[in-house]
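Consider the single chain below, provided in structure tokens and representing the form predicted alone.
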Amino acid sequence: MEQQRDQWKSKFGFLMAAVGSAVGLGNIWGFPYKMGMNGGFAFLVIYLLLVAFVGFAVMLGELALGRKTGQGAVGAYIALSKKYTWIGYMGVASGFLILSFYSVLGGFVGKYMISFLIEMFSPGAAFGGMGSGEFFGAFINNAGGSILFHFLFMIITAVIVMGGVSGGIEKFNVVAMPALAVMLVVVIIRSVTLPGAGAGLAFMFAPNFAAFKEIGFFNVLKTAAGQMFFSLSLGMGCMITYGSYLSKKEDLEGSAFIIPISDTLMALLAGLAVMPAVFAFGMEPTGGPGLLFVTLHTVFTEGLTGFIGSLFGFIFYFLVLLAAITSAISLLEVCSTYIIDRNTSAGKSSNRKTITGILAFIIFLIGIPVCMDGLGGGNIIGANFWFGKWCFLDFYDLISEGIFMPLGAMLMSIIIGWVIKTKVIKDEAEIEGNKLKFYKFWEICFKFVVPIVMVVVLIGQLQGFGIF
């Protein structure tokens, strides 16, 4: 049974959509504390550079991939060799994991948002004259708590997927980026005008190096390298799903250029909210994960005080939502859009709102057990359930991010590089009478670039997660 595949409606469609899916909780919280805990200046110009060099090719490759072949993740490698299906699997796997826990963490950036819209009118009445520390644990630690919004958060993002492509995923996103970008310029206006802020406005900016020999070059380019790839949301099928409802006539180099810097954009405007807010009340940018939710809790509620800080509370913590449910839904769509394509293939009708519901629900059970255990704390789980080194968020995590994700990337840079040649991209990115006009560029990247940093990924990740 042959079905006609859903297409975006315009190019600024597609474009929020690709850009919603880069931005998430890897920009507005892992770009900020992986930057304050690699040097600030250091790690930012080690990142610039692999998003230049690393980020925009893996881009165009993900991209021509799905357009050329009109398929989702697994599809699009079985059509390339039925010997590469397996590449295609970890990418809907990564997906698969990520979002299990994904929602979690976007389900507690949802019991933030609403804890403060409830301090705006009723001061402790959600915080209780608990500190920022304190708050924090006793919500990890409430198990059902964290159930209740992890699975409101997967309710959302479902309803989305369910609408389908132009329906759903561009509508949502051509409203939620804009949005997003307009709160996170408030943000940072405030942000920025705080007494002291320029120590985190230099810290971001200003020239220094020392990172290398206090952290270590190699600690700041995985690491860097790391979030770059997360960021973009490479790796894990997104891009190739999104580009296989690309119309022939989009302009594939643009957009592999305009995505990641727009997402590049994204991380620096969170890192300007972000750490000015941080140096101006005299606190660590070493502040790691806890970051997002102990640190900037503080800033909101000891730093700025009363109705004012409870209002930039909640505005934060709605635009940190926005980003995490764009991320989200085409972590899902990736996922429901292989079942489609599977059935599609075997000449079956696909209902994609069963399909999305039953995914959804999958999902929302695995990442019960990483609302159970307290974020390797130990809950209702003990702590470190794995092995006795990883709790079910870090061991979903390495499975994924770890090792699928640039064992995928390395492996279709190899493939478009040396077996079936970058004249394929080009081919396809020409296909409508668009230029490819850094192809040398690209074919470098492929061949020698891409491969090499993905080793060093591979590397830094296994050993970040203490494998060796």
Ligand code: TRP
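Numbering follows the first chain given and starts at 1. If you superpose the two forms and keep the largest set of C-alpha atoms that fall within 1.5 Å, you have the rigid core. Just so it is clear, the model here is predicted, and its values are computed rather than measured. First, how it differs from the form predicted in complex with ligand TRP.
Annotation: Cα of residue 305 displaced by at least 2 Å between these two forms, core superposition.
Relative to the superposed core, residue 347 undergoes a Cα shift smaller than 2 Å between these two forms.
After superposition on the rigid core, displacement of the C-alpha of residue 130 between these two forms amounts to 2 Å or more.
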Second form
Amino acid sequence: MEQQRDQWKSKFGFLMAAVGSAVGLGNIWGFPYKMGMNGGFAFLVIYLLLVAFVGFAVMLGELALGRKTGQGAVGAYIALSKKYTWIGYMGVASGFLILSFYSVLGGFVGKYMISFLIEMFSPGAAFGGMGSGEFFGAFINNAGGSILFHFLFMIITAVIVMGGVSGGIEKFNVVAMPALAVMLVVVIIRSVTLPGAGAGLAFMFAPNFAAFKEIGFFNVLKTAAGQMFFSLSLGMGCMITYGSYLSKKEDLEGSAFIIPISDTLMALLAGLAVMPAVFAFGMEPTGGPGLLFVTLHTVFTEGLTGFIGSLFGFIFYFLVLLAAITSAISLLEVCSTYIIDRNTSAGKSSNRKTITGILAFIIFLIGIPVCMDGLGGGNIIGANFWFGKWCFLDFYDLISEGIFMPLGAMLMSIIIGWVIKTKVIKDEAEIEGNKLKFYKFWEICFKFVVPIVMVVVLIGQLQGFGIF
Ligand code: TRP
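Can you give me the structure for the form predicted in complex with ligand TRP, which would complement the form predicted alone we have just seen?
To see the whole picture, the full complex is given below, headed by that same chain.
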């Protein structure tokens, strides 16, 4: 008997899953720190333009391609033509790399959550009087602890993916996403009412393009573009995969709007939670990857104090953990769907559980070096192993977010926009009578803006690697 391919149960369920994939550490951790390092307002403006002109276009393209072919990242490209198979492989490879460091970061979040839980009942037991920076430094250098939490994070992710698309992924997201938005608003209220918080708001919203001179326009553009792709889960077949589980009745264009808008709102909320606090506590916005951890830790231990501070810290990190899990499952799903589709088309049983378990274990292994170099500080593995410039996390991130994803998006827009022609996407989106209202706008973005921006990003990226 042929197995029926799974499908999302409801429109809301699909949207929450897709928004759940998009909203994650990229928004809450990546966005504020990258904005901090790239001039605040200047970065924000470029980011918003990219979402409107590139993000929306690629989102619709991916969802439509997935639904049309009914296949995940690799299968979808094979369905277009066998010669494009490798683009799909690039996507799956990105999934492996991203998830392997994503899970380590997710583990950090889990560790913060548990620390605040402990602090609630016995103050001092988890942070032991350490300041927030000191605590963060101590624990990123504790490789054993990081590996343990990375392992736990991978197990949770794998169990949900084993549950399947509608049973596991959809159910989980419907609750977690709305709760996170509410909690972020609570943290923002505390953050913006701290004395001195105004400077953080000015950093984000007062027009200031000095960064284009100091950091360079192309550097800001490159970072913003990478961040946008990462945050919207684009360029590696994640939305192709999610689209492939979508019913033909669904309005693709509407979803392609709602997902980027919700994701961007969540990033802005995270920025509003972090930036005012950074300035209020006299920290540097350019603090880098530790920014979220160090700053918000201080909000909960000094902005709020005592039991209430620990309670809010616990709830906050719990929800961030949920957001990270909903994103991680989409990354693992890309890898699992690839093998499941391959099995099913070879007439074998899909074997979702075993496949997912094996893949999750491999990803766990790939992530171990990320736990061992103290994020570039050099712990068990020496400092910044790649030309003294990048730690493992950066390195995995550069290959995936820096190269494979922009390359994948560029090739997709060229193949669909110029070789196969955009009409395929229009036909797919309109198959059950939904009208593509922004077809012309989408087409111009997809055929012209996307490839041009991607070329610029790729050149910038290779320069960063020291290749040019
Ligand atoms: N978008 C997620 C975040 O912002 C991470 C993520 C999930 C992702 N799926 C992806 C990134 C696919 C790139 C590709 O945290």
